[in-house]
Structure formats: C-alpha cells, structure tokens
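Next up: just one chain, as structure tokens, the form predicted alone.
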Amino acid sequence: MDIKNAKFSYDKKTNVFEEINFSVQKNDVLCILGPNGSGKTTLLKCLTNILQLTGGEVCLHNKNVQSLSRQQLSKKVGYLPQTHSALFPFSVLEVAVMGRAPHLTMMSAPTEADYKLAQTNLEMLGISHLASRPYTKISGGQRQLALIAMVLTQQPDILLLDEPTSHLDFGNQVRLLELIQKLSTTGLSVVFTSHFPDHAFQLSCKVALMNNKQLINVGDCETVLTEQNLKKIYGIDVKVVHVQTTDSKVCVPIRNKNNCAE
C-alpha cells in the first residue's frame, strides 16, 4: 500500500491532515502515534476508503482504492474501528464468521470451512470458550477480541487496527501485540494506531509520528521514538529507558512536581 500526498478535510476548508506520504510493504508492522485529534482515526478510514481523500491517493497493488469496489477492497484490507455497537445478540462464533462476507455472494451462506476458520481464530485469541455466548453479553475486552477474530477471518493482506488494545487488560494487550508480530511473519501487513509508544518498542516495528496535520517522522522505532520527538508530539518530558533484563525500551513520563497538588 502506497500513500502519496494524502490530505483530507471534512468541510473542504480546514485539513485534518495533509502531505501524508508513506508505504506499507508485505510483513510490515507500522504503529501510528500522535495526540488526540491529530487525525489518526481519520487517516485509517481514508486508507480503507470509508472516507475519500480530498487530495492525493492511496494505492493498493498499484490501483487507487477509490477505483475498487467495496467487496474487492474488503478482500484485501481488513479494518477494525475503535468502537462498535452491539445491536443484535449474535453468538461470538457468528460474529467471527461474518469476516467471510467479502468472499460470499449475495445468496450464499458460510460454509463449514468458513466456520472452522472462524473457530480457529477464536482459539488463537483465547476466546473459543465464548463461541456460543451472545456477543451482547460479554465484556468490552472480549468483544474487542471477537471483532479481531472477525477481521482475521476476513483473511486480508493488510490489517488496519484503530487502537486495538484500548479495551483490553494488560495481559491481553501483551498477547495481542505478540499476535500482531506473529501475523506479520505470515505475510500480513499491519497498521495500527496507539497512544502507547511502548507498544512500538515491544514490537520493534516501524513508527509514524502524527502531529499538526502531518507525519513529522517515519522510520524504525529506535530512530523515531526519541525523547525529543515524544516531547514534540505530546508536550511532556519523557525519558526513554533501556531495560536490561528484557533488552527493550520503555517510555517514562517525567512528572513536574511543581504542577502537582500539595
């Protein structure tokens, strides 16, 4: 996927983002970081053509995504939004198998192989015991995992995840990051947004820093996630610390004690 000089505006006057350029190759994992309101969610929606760019282009296999039908695009790109309304009490397995929709005709139904694939993805995410439970009767974190199973059942080439860990407990956050890393080794490309720079360090992945309508830096996490860059986008002092026991880095905010209540 290639993004070239992309820009978007809701009112045709003020751009949410502009001059966005980057590429996602096979096996890539790209973490997009930025403060609230920087346009991360809007950018992901443009990548999957839910919103159409007001300038520039998004190309998939050298074709502009705006020239592809929804079914054609859904076979190649899976998208998981931040929030999802649970309106009907489908079972968790039924929700997962909905990912096969782009591969079915209007009059066809999911096959036994489709259900087996969905069940396999539930098992991979550790929620196969919820398969028969109503989606409306499980926790928010469990719903998030069920939706991830649905997108994986779609079998896309590129996975777009908008803050996929936001509803997950600490353990499931770690497991999901490990899953993302595992999926990237199978040929899948993953682009996800996050508010946690540590996630990029855990994955040793590529990072794009988004602020003031633009990507201010794109590259590997070791180069991009510096104390100076993190302060630039979040407006706080941060210390990047190397943890010897795990040979990894974490970001630690530096509190200004003068601003704390006595």
Given for the second form:
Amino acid sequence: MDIKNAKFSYDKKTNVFEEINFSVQKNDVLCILGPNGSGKTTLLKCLTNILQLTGGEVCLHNKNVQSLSRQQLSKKVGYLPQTHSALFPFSVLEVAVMGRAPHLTMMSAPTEADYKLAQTNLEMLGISHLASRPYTKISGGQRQLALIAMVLTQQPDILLLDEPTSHLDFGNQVRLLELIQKLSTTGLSVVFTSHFPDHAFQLSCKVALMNNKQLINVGDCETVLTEQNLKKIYGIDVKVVHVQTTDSKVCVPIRNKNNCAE
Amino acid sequence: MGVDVVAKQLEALKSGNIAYHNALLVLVAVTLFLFLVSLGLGRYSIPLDKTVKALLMQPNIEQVVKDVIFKIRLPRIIAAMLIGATLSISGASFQGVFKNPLVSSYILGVASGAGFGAAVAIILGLNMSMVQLFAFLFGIVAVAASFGISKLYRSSSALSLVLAGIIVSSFFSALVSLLKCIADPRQKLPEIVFWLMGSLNTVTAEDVLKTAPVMIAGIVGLLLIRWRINIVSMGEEEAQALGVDVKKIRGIIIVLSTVITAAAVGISGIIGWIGLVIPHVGRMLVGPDYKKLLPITTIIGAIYLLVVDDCARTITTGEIPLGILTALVGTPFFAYLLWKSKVSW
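Take the protein just shown as the form predicted alone and give its structure as the form predicted together with its partner chain.
Once more the chain from above appears, this time first in line as the rest of the complex follows.
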C-alpha cells in the first residue's frame, strides 16, 4: 500500500492533513502516533476509502483504492473502528462472522465453515467463552476483542486498527501487541494508531509521527522515537530509558515538580 | 483444549440452529392449522373436516360451503396473512436499516401518503379499485418525498431519513384532516374514517390476485438479502469497511419494503402496530440475527393478522376495524414485551 501526497479536508477550507507520504510493505507493522485530533483516525478512514482524499492517492498493489469496489477493497483491507456499539444484542459469534461479508454474495449467508473460522479467531483472542454472549452486554475491552476477531475473520492482507489497545487491560494490551507481531510474520501488514510510544518499542516496528497536519517523521522506532521528537508532538519532557533486564526501551515522562508546588 | 472449546461452541451453534428450525416448523404448522380453522369460522360455520374436503375439491360438498370458502373467506384470509407478513417483514427490515427498534413499516410516510390518496379517491367518488390504486401510488410518493427531503440535508445518514419521514407523515396527515373537513359528512366522511382504521371487509379475490404477486416478490427479495441487514445495522462505516455498499442495500430494502407496504395498505387501509411489535416478538423467540429473525417474523406476522382478523369478523355481528384491534392488542403486549425482555434501549 502506497500513500502519495495524501490530503484531506472535511470542509474544503482547512486540511486535516496534507503531504502525507508513506508506504506499507508485506509483513510491515506501522504504528501511527500523534496527539489527540491530529488526524490519525481520519487518515485510516481514507486508507480504507470510507472517506475520500481531497488530494493525492492511496494505492493498493498499484491500484487507486477509489477505483476498487467496496467488496474488492474489503477483501484486502480490514478496518477496526475506534469505538463501536451495536443496537441489537447480536451474539459475539454473530458479530465475528460478519467479517465474512466481503467473501459472500449479497444473497447468501455464512455457512458452517464461516462460523468455524470466526470461532477459531475468537479462540485465538481468548474470548471463545463469550461466543454466545450478547455483544451489547460485554465490556468495552471484550467488545474490542470481538471486533478484532471480526476483522481477522475478514482475512485481509492489511489490517488497519484504530487504537486497538484502548479499553484493553494491561495483560490484553500486551497480548494484542504480540498477536499483531505474530500476524505480521504470517504475511499480513498491520497499521495501527496508538497513544503509547511504548507499544512501538515493544513491537520494534516502524513508526509514523503525525503532528500539525503532517507526518513529521517515518522510520524505525529506534530512530524516530527520540526524546526531542516526543517533546515536539506531545509537548512534554520525556526520557527514553533502556531497560537492561528486558533489553527494551520505555518512555518515562519527566514531571516538573515545580508545577505541583503551591 | 482450544479445539475442544471451538467444537463445543459449534455444537451449541448447531443446537441453536436446530431450535430455530424447530420454531420455524412449529410456526408453519400453526399457520396451516389456523388457516384451516379460519376458513370455517364465521356466521356460517363449517367443521374442519368439511373445510379440508372442500379445499381438496372433493365432490360431495354443498355448493354453499364452496361459495363461502372460496368466494368469501379464502381471499380475505389470504389477504390477512399476506398483509400481516408484509407489515412485519418491512417493519423488521426498517428497524435494522435505521438502527432503531422503535420504527415501523410506516416510518417513511407510506401510511399517511396512502391515507391521503385513498381520501382523495373517495371524495372524487371513484370506485374501490381506484381507491386502492390511489392509496398505493400516494404511499410511494410519500416515501419518495421523504427521500428527497433527506437529500436536502446533504447527509446520507439513516437518521435524516427518519426525520424526513416524520415531516412527510405529518404533512400528509394534515392534508387528510383537511379532506375530512370538506368531505360530505353523511357518505364520504365515514368511508374515509373507516378506510383509515383498516379493514379487510371489502377484500375480493381480484384484489388478492392483483397484489399478492407484488407482496410475495417483495417478501422473497427481503428474505434473500436478510443477512446483510445485520451488517447494515452495525453502522454505516462499519458496514462499508466490511465491503457493503450501504447506500445501495439501504435503497433496495427501502424500495422493497415500501412497495409491499403500499400494496398491503392499499387493500386493507392503515393497520398499525404490527410492523413495530411483531419483529420484537420474533427477537424474543430467536434473537436479533436477521438470518433467523426475518423468516420467523414474517410467519408470526401472518399468524397474528389472521387471528386478529378472525376476531374482527366474528366477535360482533358488525365489523371491528382492524387498526383498532391491532392497537388494542398491540399496545399492552408491547408494554409487556419491554418489561419481560428487560430491554435496555
């Protein structure tokens, strides 16, 4: 997937973002970081053609996504929205199996094989015990996992996950990151947004920093996630620390103690 | 171990499917039974065995029995079942498309439009089949108007359509009131009022033959695409991400539902509450999955209006308008449903 000179505006006056260029290769994991309202979600929606770019193009295997039909595109690209609730109390399995929609014709319904695939994905995410529970009556984190099972059931080449770790507990966050890593080794590409630079360090993946309508930096987390860059996008002092026992890096905010004084 | 869990869940899924198929079978059997019983019900009552014999065209049946069954009761009973099925399936489909459990088949103004069309035809002194045609056409005009108005909002959201539907409904209701005011109070006014309350009193075999193909085709169409309604009900962007062309499928569902509802209302007048309540009864039985819900809802709707119409024509010597009965039965039942299913909407 290649993104060239992408530009988007809701009201045709101010651009949400402009001059966005990057590409996603097979097996890539790309973490998009940026402050609230920097356009991460909008960008993901443009990648899956839910919103249409006002300039530039998104190409999938050298074809503009706007030239593909919804069905063609959704066989290749799976998208997980940030927050979601359903009106009707579908069971978790019924939700997961909805991921088969791109592979079914308009007049058909999922078969047993489809349900089996959905069930296997629920199992992989550790929520198969919820399969028959109503989607509307489970917790936000469990809903998130159910939706992830749904996009996996879609069997796309590229996964676009909008803050997949929000609502998840500490353990599930780590497990999900491990799953992303695992998926990327099976040939999938994963693009996800996050508010935690640490997630990028854990995956040691590629990082794209969004700020002021632009991608200010794209590259390996080691080179992109510097203390200066983090200060630049989040406006706080951050220390990037190397933890020897785990041989990994973490970000620690530096609290200005003077601010707390009376 | 993991495989075990998957196998167990799939087993549960299968038993769920068996429960669904059993429910379907039972309902079809009940429908068939009620159909036969209803043919015998009325001022001239006919025992069940005789009804069956008459239906099987056996020779030694009196002409009067044949006449009552084939000329009077059969068209009305078929109409009741078809209209009940139509209003229920379109109501359930609309609830999914508009992501709103409180909408019914009439949300886009088809009933008010049809009411206006019928009132115009009655005031003009046209015959019964013209009244039906006017009702059918104005029902469709009203929905088209709702569509047009929602386009003005430059938003394709389901909510703007619902709002436009409310606007159009109110507009046509006002026009109907106006027509009632100027209608001749001795002849035309009662006719309009009774039409608006819904009845199958005047249904003829010809009416049924004209409208049944439309209703059946629409019902089959909706049943064919029913699983997709699940996905549309998850939200516009979510459905798009799943490869569903939301505008297209919403358009198809609205067109099918509107045409069959207009056809139904055309011959029966306005019968409320079925399109709202019956889908919820279906959900209580088989859950929200449209794959199972829509067939079940359709059959329950057929059974319900058949029973209500049986009551309408047998309780008193006169005819009780159907709209009154469906509301009298529907409202308390709906209240009970909300309490029973502890709906959290």
